[in-house]
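Just one chain is shown here, as structure tokens, and it is the form predicted on its own.
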Amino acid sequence: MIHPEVRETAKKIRDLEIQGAEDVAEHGLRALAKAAESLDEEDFIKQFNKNTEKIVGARPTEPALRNGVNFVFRSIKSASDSEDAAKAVKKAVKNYIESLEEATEKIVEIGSKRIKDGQTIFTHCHSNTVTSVLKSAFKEKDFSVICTETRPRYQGRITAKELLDAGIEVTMIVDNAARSFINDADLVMTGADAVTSDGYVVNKIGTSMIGLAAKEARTSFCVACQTFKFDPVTLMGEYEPIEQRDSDEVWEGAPHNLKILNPAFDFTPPEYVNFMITDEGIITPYDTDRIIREKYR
């Protein structure tokens, strides 16, 4: 049986009422902890599995959530009964969320030092990690930001509003204008929803085109993300799933028989990424295999 809070949280994640890898992981895991309190003694693991499948299935391209679920599962292996297991789940969820928060704090500390006075930073979509880095840097430095609108759900507006509220000068451009303005930027900084073992960055659709434009324009491109988003399943040859979203997001009431494709993410090759800002420090995409093996094996 799916717990009501799990069902509601999964819907909010699927509908993008909850978005951003860290927020998805936090809300998803908290819902699982709540569900664990009311699961039956005899079928605890079976029911907990069903609830985790519901949460993880809401956004399949979110290893921060999947790694959190695996972390939680390891915590209940030695539980003596359902009450003990529920307590273990609650504690594991708390520890994992705290680890996510600590990782973000490290990235903000490191990343804010990479921003210099007078620079223009280019970003795409909305990343809590990126905006946190920029707001922290703005306490001591003066710079401006170019952000894309990020169709079809316009998450760039979230970025623009958040940075404007912090006092940062922001210019918004349509997604297709990225190449036209990439030379005006000193640094491109995006977040990531996932990173594969061979260094491919999975982020909002359009990121790979911006990465290509930055490489051609010789504008430095960096990714700010937690190592919790590094996906261990890719070590075994699994492909990172790309979520296909509803066509109504692109064109509601579109002509009959028109085929609309609406992928949520794309893959940015490691050769487009100059460096990554992580809780492990400044790395290159080619370091991800080593970190995944050290962290998750």
The other form holds:
Amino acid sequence: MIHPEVRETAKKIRDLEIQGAEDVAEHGLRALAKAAESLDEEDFIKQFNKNTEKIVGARPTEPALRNGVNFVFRSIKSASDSEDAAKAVKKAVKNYIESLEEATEKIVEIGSKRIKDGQTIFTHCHSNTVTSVLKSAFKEKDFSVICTETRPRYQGRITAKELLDAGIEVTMIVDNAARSFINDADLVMTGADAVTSDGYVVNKIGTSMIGLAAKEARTSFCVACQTFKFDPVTLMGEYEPIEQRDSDEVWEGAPHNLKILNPAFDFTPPEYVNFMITDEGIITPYDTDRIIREKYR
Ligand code: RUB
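Could you present the same protein in the form predicted in complex with ribulose-1,5-diphosphate, rather than the form predicted on its own shown above?
To see the whole picture, the full complex is given below, headed by that same chain.
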């Protein structure tokens, strides 16, 4: 049985009411902890599995959530009964979320030092990690932000509102104007949903085009991201899945014979990324392989 909390959270995640990899992981795991409290004693593992599949399936390109789910599963291995297992789930979820939040705090501390007075920072989509870095930096420094609108779901508007509310000057551009404004920026900062063992950064569709423009314009490009988003399965040869979303997001009522493709994310190659701001400090995408081996094996 799928627990109502899991069903509802999975829907909110799929509909982007809950968005950004960190929030997806936190809400998804909290729903699983809630579900664990009332699962059938006899069939606990089977039912818990079904509930995790529902949450993880809501957005397949989210290793921070998947790594969290694996962490939770490891914690229930030695549970003697369903009550014990539910307690273990709750504790593991709490520990994982705390670690994720601590990682974000470290990134905020390190990342805000990278921003200087008078700079213009360019960002894409809405990353809680990036906006947290920017809001923290703004307490001591004065700078402005260019943000894309981020078609088709306009998450750039979330970024714009959040930064404006913090008092930061924000200019919004359409995604296609990225090349025209990249020279006005001192630094591009994006978040990430996943990072593969060979250093490819998976983030909102359009990130790789901005990375390419930044490389050509010699504008520094960085990614603010928790190492919890590094995907261990990519070390074992698996491809990072890219979520394909509904064509209605691109054109509702489009001609029926028109094929519309709507991938949610793309891969930015490591050579476009100057540095990454992580809970392990400033690294390059080429460090991903080492960190995955240390953290997940
Ligand atoms: C959001 C997006 C964000 C990452 C990181 O895409 O690409 O940059 O998820 O976010 P969507 P955070 O709106 O489709 O979820 O730093 O908050 O984890």
